[in-house]
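The form predicted alone is given below as one chain in structure tokens.
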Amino acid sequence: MAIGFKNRALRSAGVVALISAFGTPLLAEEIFIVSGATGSDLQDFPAIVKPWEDKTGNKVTVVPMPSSTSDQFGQYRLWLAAGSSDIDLYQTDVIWAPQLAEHFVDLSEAAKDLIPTEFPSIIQSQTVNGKLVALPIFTDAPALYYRKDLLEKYGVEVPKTWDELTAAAQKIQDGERAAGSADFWGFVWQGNAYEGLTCNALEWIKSFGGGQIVEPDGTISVNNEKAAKALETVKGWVGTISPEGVLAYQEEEARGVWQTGNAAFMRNWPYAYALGNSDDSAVKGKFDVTTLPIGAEGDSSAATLGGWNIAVSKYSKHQDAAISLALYLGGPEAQKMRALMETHLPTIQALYDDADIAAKAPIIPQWKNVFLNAVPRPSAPTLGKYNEVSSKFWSAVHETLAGNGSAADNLAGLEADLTDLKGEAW
């Protein structure tokens, strides 16, 4: 599948001949980057990339994509399978490296000075068969957002278990509705049938001691009593402390309810922190964040490891410029700008001690230990089959939450499906 960009012919004709009086190319090359970023991320990108454009004389054009990561991945596969040269760089989810590696340039040598500054686990997540196929630009781990003013108003402690959260959300919701806020909800999260539900459900199951869907050694572990208990607990939220429409929510729908002041708790990624404190936010200065709850005493909090990376297409006709841009986007200057402008967690260790970041985005140093201990989705053990694993998992979870079968029955069916998909080996 090709894209008919107007300026692509100019690119293929060669380097632009316009030269300034100082010998610097005014427009050396036009580099196309595809990204699923939305909202402020998309709006901020021109400012983030401008220093590189000014230094190199190149121009960067963003090709926007749907916000759903599942839709993005499907489109990426179409372009890459066709060997399209229309896209020079791809912004990729942390889980996509094993599935798309064959289409990307090995950045190991180009990034040899940058790699030692990164958290090793994040570099490892983008390394396939010894090749660094994408450079991290920011990492992610979700938080429990809570209205500190409402917790104080109703005498509620910050919940440490999911049962405590359920009780706190119900108490605050009842009180706010009695006071006239008919649209107020206790807890909003991401329940749509997409990759985001895989992230949420992995956290629920892991925090109840129910494993990681597929364990690092490839064992299918999802069909167990603790996993079923986790899903049945969440099922009880739908229509009580969470709106029935939560089963169609992605990140932005949850944030929309939260940021208008209509929720006591929200599960979301760090990007929502800065937006929640913007001047037009109804919750500015009224909230804080904490680690996601646990199932019971002895369990541990689980936050799905997220994050985004930048990969250079091996089909690009402008690989040198594309690699240069990838190094910039993954480097300290751009990562600091993302941290300050978008509250994105850096992957460069030194930035967690940066005074500017600590002052503007205190959530960032607070989350250092959270994401270091975050739970990964099972993309590494399931390799190229991860997308199907995740799709079957979120479908089974969504069916359960929608009331179509019990958690135990749906997880048993999921185990059978995953066993067939695995075959002799992942």
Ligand code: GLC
Contents of the next structure:
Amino acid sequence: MAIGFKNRALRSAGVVALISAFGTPLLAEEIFIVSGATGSDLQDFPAIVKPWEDKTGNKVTVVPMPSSTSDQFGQYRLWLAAGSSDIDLYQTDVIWAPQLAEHFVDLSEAAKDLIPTEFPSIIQSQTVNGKLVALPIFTDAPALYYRKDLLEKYGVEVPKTWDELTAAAQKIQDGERAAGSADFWGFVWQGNAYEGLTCNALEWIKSFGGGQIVEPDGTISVNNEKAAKALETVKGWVGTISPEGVLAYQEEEARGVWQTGNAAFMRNWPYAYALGNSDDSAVKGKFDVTTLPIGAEGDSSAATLGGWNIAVSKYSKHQDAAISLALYLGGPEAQKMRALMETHLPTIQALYDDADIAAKAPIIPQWKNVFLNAVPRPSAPTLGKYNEVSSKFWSAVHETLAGNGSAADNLAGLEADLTDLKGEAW
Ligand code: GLC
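Form predicted alone already given; the form predicted together with the named molecule follows:
Below, the chain from earlier opens the complete complex, with every other chain and molecule after it.
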């Protein structure tokens, strides 16, 4: 990445000496944090971090990353493997803790007052062999977004099963196209070959009763009839209720179609709620959210557990300031700002009873039980191999959806690959 790190030494040499209230000189530090760019996260960041900058006199510079978590992971691994001190803090996906743990500072002592205010399962997800490798800044669980106005116009109920969703999406799409909206689609989601497809496909398979790829005890379960049925169902959407191009969509492409008023339904994370209700959105006030559909009566809805954290690099030369910043970003003040500005789900329990959040971001209290029951990706059981497990899984799914091989054959091939990868044990 050529984002001007060479200037870091020069800039640090020019840091300002401040005088604290007690007359002791404080040296302002420049802290580099690396973060992905979904939604308005990067635009909002300066306002979120300002109280900490004002209090400490330090300055925070964000190094922007592509929005794909898979691309971020590849870049992070390069920096960390090289022991780079260019980056002080990394914004990390919930699934990465076991794979990156060795490069990060243990935050359990520094965060000892914050930890009891958090949901224990989230702290657990970032704890590897007793080490707290990252502090949660928000959690994530997706929703089915639907257009209230269009469901009413076409007299359709909020769908409970994927078949009902398919029928509703088709009906609304046919009607809107006949009325002149040539670019209108029934359902948009994330079909690109990346981590987001792993999330979508885990939801389809789990909600058809087909398990969770690799079970918590390490068993490879993905090659089964229910999983194949789920994938064949989704294949039927491509080019009918979903554009062919959905196989290249990540979160932001789906939101683009939805927010310009060109889709009846969307699968996306809660961040799309605030943006969908912004003043320049064509769907402002016209939509609501519900849980993702199920395969059939008796199945349960499945939402993949997502979420982001802040980790402090072991190679940082500004560790004290970096830890202080991590505590601020994971703390209640910053989390409340993110909830209000970005409808990101807090990880601090009390914020679910916060009156300002309930008024401005009603999806947050509404989504508490959804994320508490969300399905984790198999990153804990597959340890350092999760990234390979996920990329083999999303590739098999992508091939199936693109028409290259049947779901049954591709899942059988995937099972064989995962068995090789596992070897004696994960
Ligand atoms: C969201 C989730 C994250 C997931 C990603 C996939 O950012 O929070 O956990 O990996 O989407 O695209």
